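Here you get one chain, nothing else, as structure tokens; it is the form predicted alone.
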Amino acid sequence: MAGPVFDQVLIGGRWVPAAGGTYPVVNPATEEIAGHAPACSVAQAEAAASAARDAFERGPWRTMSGGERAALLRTAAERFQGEMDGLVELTIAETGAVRAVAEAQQVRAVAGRLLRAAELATAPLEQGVPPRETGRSLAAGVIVREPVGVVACITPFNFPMTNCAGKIGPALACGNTVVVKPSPVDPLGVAELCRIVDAVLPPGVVNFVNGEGAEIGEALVRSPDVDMISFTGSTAVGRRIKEAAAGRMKRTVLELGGKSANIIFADCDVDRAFASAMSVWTFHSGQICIAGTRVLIEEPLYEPFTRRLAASGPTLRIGDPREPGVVVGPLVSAAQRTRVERFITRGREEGATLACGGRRPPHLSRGYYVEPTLFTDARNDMTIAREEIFGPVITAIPFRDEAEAIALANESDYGLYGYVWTGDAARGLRVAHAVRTGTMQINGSPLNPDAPFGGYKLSGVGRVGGQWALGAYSELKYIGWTTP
């Protein structure tokens, strides 16, 4: 039996056998078995939510000081750091991430997020409100930040451990308890993360459930013991979660799809803008919500820029992510490859020009690979420009001037991320302000972990990141009094 076997789920501080046994997790690069994951029952998911409720109401976590919670979260981060080498190999095997991505964004980033959560745990819990005169007396008060309660953390397949840490970290920092439900495609690293964190925290603060079908996540969304849903994934699933949570007015933080515009003006640093466009292919094979998959290029630059892209795509080494020099790995599953291939077919049917790629690499007989793909002569109303593909596919669209670039960028149901490249700083700021999206990067500004992150429109609800996560995972209470 290849790979690690996880046949248990974590409920109330105890690892118990999964009611449905296990199922195989497939290595997307080889189609061999990377390990086995637990398949719990709906009853076990409900029991995990109940255990988290009990730990929240009766356990010590909620009433600990921020400093005490911070110390335990730092310990969890340190223990995770001690196991990172083995977790990199596991991550490559189950996600298909190339080594550089697996090391930096998939594993090392987890420890960083846990450490940042420890810092958040020490944020002030109270803020005084200046007294106001009301007739013959003074009204004074204090604003208190309190935990929401039980948070169901439902995580995606593209960055499973990193996304999980980004949810449980601030949730725990605020004093909540959590139930973690990862994607069934690659849950092994998340199980390890929960094992490490659970070993440090009081019983029931962290719970872990998993299963192949949608019913496990649905049970958590419906559970009366769950106060909040933190979900990252498709807009279609996010919409269903929002509808299901509405009945009990549950708090939701939804990080959903994106179809981000990468706006490239002719006066930009072309080489840097080109590297940005190429990242759709090389950064986890385009399986990233912030990818600038709609490349909007000013007309004078459009032909030479797309010609260069078309020539560069076939030169990228695609293959097993464990091999040195490979920069494009597989898609995470056969189902994801089929989805990407359907979009490629649709792009050709709608009249876009397939400038490079679009096939399964002929030299790779196994693995869920798709060549780096570029569509030119595309319009903004085509399916490949409207819907999130989540694969190594770029849609290149020309624009005439700044006004048209802004209009094309905003003509989307999504608004998660965006990029603008220009040598005119004032124009960069004008465009960044005008595009309706949660984040805009001008000329490749680095990611800022303390910035708010989230989307407009169908890209989600709520903001996380740095101190903004405190608002997402806590309630505000006002306590007032009157003095004569």
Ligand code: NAD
The other form holds:
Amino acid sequence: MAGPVFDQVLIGGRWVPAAGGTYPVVNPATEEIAGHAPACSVAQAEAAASAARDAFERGPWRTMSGGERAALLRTAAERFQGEMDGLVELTIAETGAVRAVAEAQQVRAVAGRLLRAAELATAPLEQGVPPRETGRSLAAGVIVREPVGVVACITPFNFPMTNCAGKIGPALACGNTVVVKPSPVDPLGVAELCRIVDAVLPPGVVNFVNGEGAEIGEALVRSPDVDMISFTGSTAVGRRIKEAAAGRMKRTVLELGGKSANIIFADCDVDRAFASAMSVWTFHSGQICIAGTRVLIEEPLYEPFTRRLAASGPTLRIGDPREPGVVVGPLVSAAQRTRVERFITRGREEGATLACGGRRPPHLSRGYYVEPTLFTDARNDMTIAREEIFGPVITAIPFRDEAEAIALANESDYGLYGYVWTGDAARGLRVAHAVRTGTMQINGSPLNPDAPFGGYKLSGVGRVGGQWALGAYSELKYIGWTTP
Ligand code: NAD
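Having displayed the form predicted alone, please output the structure of the form predicted in complex with nicotinamide-adenine-dinucleotide.
Once more the chain from above appears, this time first in line as the rest of the complex follows.
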């Protein structure tokens, strides 16, 4: 199957042919063509930013009530829900996600994010400030929340539509207009999402551009029509964006890489902790920013736990994500596989023990697969413990006591997420407080969409999630008055 052909980009409410034609999007499970994506020009990216600016200035999106915006976002969510079945197939084909992940986290999650954005849109726009005596007169006023303007939403390859919905949802709820630029690796679902949302909203509120190189994203970051960049991706690109945005003091929300610690004490529910460690392999082949890839294990448990992991890795069914029973799919691209393989080579060179995996599965002649891989006898100063691999690779490190576990967890340039497993509730809370990350989950607490989300250190700047997205995508203005 050749897949869908998208040869147009969305500028100011009109789909126009991409100046550079199309390029093939590759199915990472089969290396066949999953579809064709538009390759627009820098001038078209600039035109999309300008169209978003016009739509912002002209209204009515910016000036309509929160209730009206909410109604339109709900309609967009319902239309998206009506198309979900087809979008699951497209997502599997272009991202390589196994069906369960494609259905729940890659597609259904999008509708959830749009519906939550509709709720956000009705948040109060004004908050009174009580009068304060300032000497001769009273100061009083009101704080109003206003949209930032045009938001460039630049997204990564791992959860293309979900990440996009997590940006455009709250940005639109706050009255901004957006230009979406997905990862060139798997942009087809994002094009579909933009088509569905644009059909419901006023023209120019949602714009979509795409191209193979970095220059399309760079053009948006540079454009004088863009007020804010909401970026999710690697720390290296995030740094470049922050530098480029500094000249005009553009607001940035940066959701970047991670190297999260999964801290496992010997007194925990070992089976549940074990399942969480295994998820580095089974949840989108480790291409997850919040993956607990540094598994820190208390010494008495280290040997049996890693032995069990090493025995389990090879039993996981790896292969084409469309096949029933497959739990480990491919990496998204040949480039991503090469990157992961380089880290595996580095781990061996630096003296860690390859306890399982490390190869391309011999039974699969096509597709970008890497076996579930475990390194033991690793130290926290090794490259495989310091750098984000973004693949099915676990680095297991032993620790003696709570203090050492905390020190190891914090010895990282990253601070996105973390996990702790223990039968001692007080210790769980102490460790959660002590680890410097944006989120800590004790004993497998589920993801909470109402919680703030973001990173410390090189994992990012800013917080989104729940009501915190309002702060990310709004300006606050104070209007004060006094007694004559
Ligand atoms: P990437 O940084 O290579 O690319 C991300 C996006 O930036 C793509 O759309 C890309 O085309 C664009 N881009 C590249 N160079 C640019 C430039 N100079 N200016 C503007 N845009 C540019 O990331 P990726 O490989 O697609 O995704 C993997 C990374 O994303 C990992 O590091 C992962 O941790 C991170 N991620 C973080 C989160 C989070 O919430 N913190 C979530 C998902 C993924």
